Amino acid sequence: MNHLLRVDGATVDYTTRHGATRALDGANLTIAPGERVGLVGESGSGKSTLGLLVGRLLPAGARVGGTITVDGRDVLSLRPGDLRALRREVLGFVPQDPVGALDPTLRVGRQMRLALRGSAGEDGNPADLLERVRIDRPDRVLRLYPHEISGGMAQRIVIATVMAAAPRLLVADEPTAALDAQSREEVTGLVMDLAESEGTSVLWLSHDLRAVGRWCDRTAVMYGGRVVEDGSTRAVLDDPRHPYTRALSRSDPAHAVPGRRLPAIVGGPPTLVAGAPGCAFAPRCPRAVADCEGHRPLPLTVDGRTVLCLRPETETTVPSDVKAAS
């Protein structure tokens, strides 16, 4: 198959204070032209470190293995200004923070044609962008400074910007987390209908496993910085196989039920200083043996989706309301 993107063996070391910390641990992934794939995880599963490595955005001093390779571009060995003129011309980035990403200096209007220059976007009427993520009155936006606007609008302007340049893979990291849910129900699906229109490739990070069993076509289930299950969104949200996909969407608190008691899963997640001997999710596991601890899981096919696991699933148990959308 044709990837767009193609992630082999991905690890990420991060030296701090305490020592070091390896944030990704052998992580794969892929995303064929087109297509729309949800990451989900807890929070330090390395959803953020893998997205930013797309681009190389990570910190200079991140000690990187492994293979990113983007438009048949081997993102790790690319040049300064090739690099740059692959985030020009094949990747953007929609962040989490709105607000931080645009310059409090500038007024809306001038850091988006700055944001265009040299991109396909540059000749594009900034008011004719902001119209097209539906933000009324944009001559008057366009005016404004970042301080003057909400949350959800500078979001839109970030999205309009960043669509304005037609790239070929977008990356969302948590875009709407900060929003409520109107607003966070709005942006998504404007994202998503832009991707569409433009035939835009989209990695969507994300904890809404609602918004991602409506948007996504795949779902790659993150923890401790691999992979551990990646397939149809369908499969992976209706009838999941490993252990911690089915404790995470148990867990989920957008699908609480009220006097309901929400699972919880037992422990935190690791921090690694290398890579794991074994399973990761062992130590929080409900199936997990002996071997789990000592034998590190390789890739199986299982039902129509790949799934890192000794002891995967074999029935069907989570609750209606975590299912993907239909």
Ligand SMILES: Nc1ncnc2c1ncn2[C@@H]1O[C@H](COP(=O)(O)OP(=O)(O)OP(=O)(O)O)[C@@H](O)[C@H]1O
Second form
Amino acid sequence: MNHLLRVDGATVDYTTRHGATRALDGANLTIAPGERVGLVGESGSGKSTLGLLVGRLLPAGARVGGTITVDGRDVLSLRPGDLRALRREVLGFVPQDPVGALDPTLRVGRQMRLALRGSAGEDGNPADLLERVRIDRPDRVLRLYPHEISGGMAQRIVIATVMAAAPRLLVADEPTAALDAQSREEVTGLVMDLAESEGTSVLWLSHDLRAVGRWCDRTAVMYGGRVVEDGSTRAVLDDPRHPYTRALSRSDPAHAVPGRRLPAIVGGPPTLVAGAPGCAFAPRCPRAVADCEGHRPLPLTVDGRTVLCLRPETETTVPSDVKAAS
Ligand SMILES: Nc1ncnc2c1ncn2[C@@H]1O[C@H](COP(=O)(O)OP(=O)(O)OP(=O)(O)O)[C@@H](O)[C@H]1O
Ligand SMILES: [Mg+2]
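Could you switch over to the form predicted in complex with this ligand, since the one displayed so far is the form predicted on its own?
Below is the entire complex, every chain and molecule, led by the chain shown above.
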């Protein structure tokens, strides 16, 4: 199959004051042209690390292994000029903090023009670009400084600028986390509509299972620096096969039933080290057996999706009220 993005066995290690930590532990992921993939998983599971790795944007000091291919190019061995061209021509990044992504010293219009220099969006009129993200009176907004606009407006400006360059792959790292519920809905819809009209593939890093369920064709679930379940969104979120996906889905606030306490996932996230044996979820897993501690699970195809688990769930286990909510 022709993939726009292919991540094979990606590892990322850091050395910190507290010793060695592993942020990615052999993550695999593919994205086809035009596909929208949601990447979910609890804090620290490695979502941002994987998203940044796609553009080789990790901080200095990150030691990286595995293979990343974008549009047929081997990202980890590109020379600096070719890497810049890849970022400019193929990739687009929308960060979590939109205001932080803007330069506080420049008016909106000027920084949009600077950001688009040398890209496919260079000739675009900034006012037209702002209209595409439904900003009223764009000429007025172009004259404002970042501190004069709201978070929702800033995120629309960032999205308008990134999408003007017509990226083939958009990596969006929780771009709506700082917004109120209504802006979140609108901004997500905008990104997805723009992506669809441009044929842009989307890698959407999110904690919002409901939004991923609504907008993404495929869902990949991360745990302990690996993608532990990956398949169609309906299969993965409505009928999980990995015990972690099941626990994540059940503990999602969007699935809360009034008067009933949400089940939390017992224990804490793992601290990873290179070469650790076994499944990282085993200490918290209700289905774990002795083998799970000693054997690293290999990818299995189960009911049309890929699962990294020695003992995947075998039947529908999510209560029907959860399905109805998604
Ligand atoms: N620069 C760094 N130095 C050391 N460790 C790091 C660094 N960046 C990330 N890590 C570690 O890598 C792991 C994965 O972090 P990452 O930010 O990718 O998780 P995440 O899934 O994006 O979490 P969140 O949902 O909170 O955004 C964590 O254990 C984190 O502490
Ligand atoms: Mg993150």
